[in-house]
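Okay, so here's just one chain, in structure tokens, the form predicted alone.
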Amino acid sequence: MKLTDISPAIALTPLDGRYHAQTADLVEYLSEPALNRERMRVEVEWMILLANGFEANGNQPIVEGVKPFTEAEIAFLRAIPEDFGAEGIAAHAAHEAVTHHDVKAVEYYIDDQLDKAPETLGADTQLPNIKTLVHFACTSEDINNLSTARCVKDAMERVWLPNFEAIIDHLAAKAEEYQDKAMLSLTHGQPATPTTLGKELAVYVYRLNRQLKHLKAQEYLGKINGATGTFGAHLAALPNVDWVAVSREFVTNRMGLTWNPLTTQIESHDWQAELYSTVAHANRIMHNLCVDVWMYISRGVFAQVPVKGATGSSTMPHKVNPIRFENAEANFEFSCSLLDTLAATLVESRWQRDLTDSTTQRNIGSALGYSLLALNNLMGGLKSIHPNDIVIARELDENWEVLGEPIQTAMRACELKGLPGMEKPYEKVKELMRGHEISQKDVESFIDSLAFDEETAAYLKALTPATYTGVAGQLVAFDR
């Protein structure tokens, strides 16, 4: 038996079969029936404006010919985007076996229902009559570069930002809880200055909140213009109509979009390559962090909260792994992948119009799922780990030698001020403590065999591993 027959619902891909529960919420703004339903959205209202006109024409009808729409006869229109259910899906999939054209299924879809009218709103009603008002002067590029816009704006501000957003909440506040808490640093995998915790998920915070200042403030871009962007068609139709005027109203006020005077067919979608940019560049932030992290874990830094049931391994029971933070890592690969394809091709177009943008926006829904599902993952991964105490400390106490830096630099002060016996400090540090084990012992005892004055001898004898942070948690202050 294939299982194609046992269920339409098993997925080819894991975003709609395994992972379905993680990336659903996308489901409403970045599949197939969600772009359709947002074209019905699209030709209803610019159905609405070309009868009813807006403030700067006095709200008279655009399009002679056709009377302003009732209260009765808006709330009809704007009712078939929203009623598109499993019913419509397949009737406009009908059309579609017809037409292979999604955009003419929409057109006759929505005619379909406007002979039901007056079902609804009585004999009267013109709409069984104004069909050709339907898609009128539009190329399908106009409904489709505002129906995508709108949806990967819905997508963005309704579900990927608020997951990214509650990332960083997250580490934000566990940035503050640890601000203080010394930890051993490492450079190029070996023992350096210590750091704190809180100062280190601070540094995430702070290149985070960059990129979302970025998405925050992302432009989505819009156009309705015609065949090749000159309005030709519609200066046909109605020469006496400010066409320009009636595009920037409706893309700017009934769209929610900024309007794009310029174009060819195509929007030019130069929105989406840097909306994609920056989501790709957080992805690659968040894919540090989970490495980061997982080392971190390995180190015994962190420790993992096991999870009642689960199995690390199906050999060995006591692994707990951190799988949390590996499956955000290749999902986040496999985002970045998607998007960055998605941001080199969608800034080029053969001439006026190809095709090439149109298969590659239909993975727009991949590319964010994978990320969502990476989010996901990760946010888990955190809220699993906490502070292994006893291994950060036993860390700092075995690793005095990180003190040479501190020794090392007041000497550099001290010969400068004149006193004896700290030429070289570099040199005698380096002598010291490069390449043997350290004790406080040690470290003590060489300072007092050289001529510091009192209070310098008195602060540097005072420093211990733990301590010397710098000012790492006031650092934590500026990741906001």
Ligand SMILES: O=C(O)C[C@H](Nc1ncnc2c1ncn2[C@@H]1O[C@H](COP(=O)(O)O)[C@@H](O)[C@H]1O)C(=O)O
Contents of the next structure:
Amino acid sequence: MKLTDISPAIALTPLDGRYHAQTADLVEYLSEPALNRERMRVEVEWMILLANGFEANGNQPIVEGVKPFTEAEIAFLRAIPEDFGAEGIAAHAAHEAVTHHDVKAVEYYIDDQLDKAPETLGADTQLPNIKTLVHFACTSEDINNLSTARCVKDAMERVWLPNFEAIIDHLAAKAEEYQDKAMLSLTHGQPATPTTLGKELAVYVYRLNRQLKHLKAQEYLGKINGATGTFGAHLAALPNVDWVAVSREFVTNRMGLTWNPLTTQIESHDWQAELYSTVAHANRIMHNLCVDVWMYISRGVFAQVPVKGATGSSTMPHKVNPIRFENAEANFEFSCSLLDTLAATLVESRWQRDLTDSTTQRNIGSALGYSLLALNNLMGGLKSIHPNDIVIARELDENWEVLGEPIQTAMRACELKGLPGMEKPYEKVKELMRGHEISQKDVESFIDSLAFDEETAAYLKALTPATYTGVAGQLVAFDR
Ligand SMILES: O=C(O)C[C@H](Nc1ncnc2c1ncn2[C@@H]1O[C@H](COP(=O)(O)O)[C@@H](O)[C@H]1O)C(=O)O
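Since the structure above is the form predicted alone, I would like to see how the form predicted together with the named molecule looks, so please show that one next.
Then the entire complex follows, led off by the chain already shown.
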């Protein structure tokens, strides 16, 4: 049996195959039919504006000879995209097979629906006779840029951002829970000044929140100004209309986007480059988190909760592998490579237009899909770990040499105050601590051997690796 003979069709790529359930939410906004449906929304809203005008023109028809649409006609037009389902997808595809032009096929699909209007609205509806208003004065990119912007905006606001914020919220809650849980640091992979687990998570919360702020302030631009951005065709048809005002009204108030007044045939896609760069940056921060947590698990700082019935290794029965963090790592990498390509290539177009952006933009769903998949696995991974207090305490207790730093720094302060015997503090501590195993007793004897004032000596002797965490716990409050 050939796999290509199986119906429904078997997906080639993992996003729509193996991982479909985790990426399906984006289908509503970034799939091919979602784009075509949005194109229909743009086309019919443009018709409604042309027929019914807007406040600044006294709600008069912008195109002479067209009667304002009735409420029922407007509802009929708006139902065209809303009812676009399996049958509509096939009908659109049939038009595209002939036109070899996807936007023209949308136009013809709408024409077909207008022909059916009398069945719903009665014989006196003007809809079948105003087909010429469909795509009036538009170039395909007028429709494409607006529908793409709206699809991407919806995908971000309704799917990607809520999942991203859920990760931040989870990390923030854990940062607070573990704000005072002391932990050994490793700089260059070597034992270093202790911190708290909560503070280390809060660093990620702070970093991710910065990207969240950028994403929430992201502009989504749109244009509707004709074949080369000059309103030439608009003016040729209706010279007395203020088309610039109509364009601004449509993009801003009807489409909910930021109006771009100055373009070639294409909207310049700079906002897309900005957005994808920020998402890629957020991906990379979370990739860093995946790697860190993976290594904490490997060290035993985090323990994983075994999933009942699940297998870690096919041959080593004892294992619980950190597969969700590894999956997230890999998918963040794929997402970044696609987002980087989109950000780099979309900002270039030959003269007034080439069509490379059309092909490129068909991969926005994949770029965000890989990221969504990674977010999903990261969340699953984060929910399945908890700190292993025994390992954390043992690591701290095995590394008393980390107290070399507070001792030598306190010695410096005493030297500055003129206390005797405090010269060359760094060198003295280094001699004692570097390359030796240091016990609590060694630290105490060293402190006793120096002429600290009573208060400083008591402070230093009270320090342990587990209490030498500065104000780490309090810093968690700054994570937002
Ligand atoms: O309004 C216009 O169409 C103006 C025209 N420019 C075009 N603008 C937008 N789309 C166009 C254009 N040309 C082709 N197509 C259609 O784009 C589709 C490209 O397919 P794909 O590479 O799969 O993304 C595929 O469906 C193509 O047919 C121009 O000549 O300047």
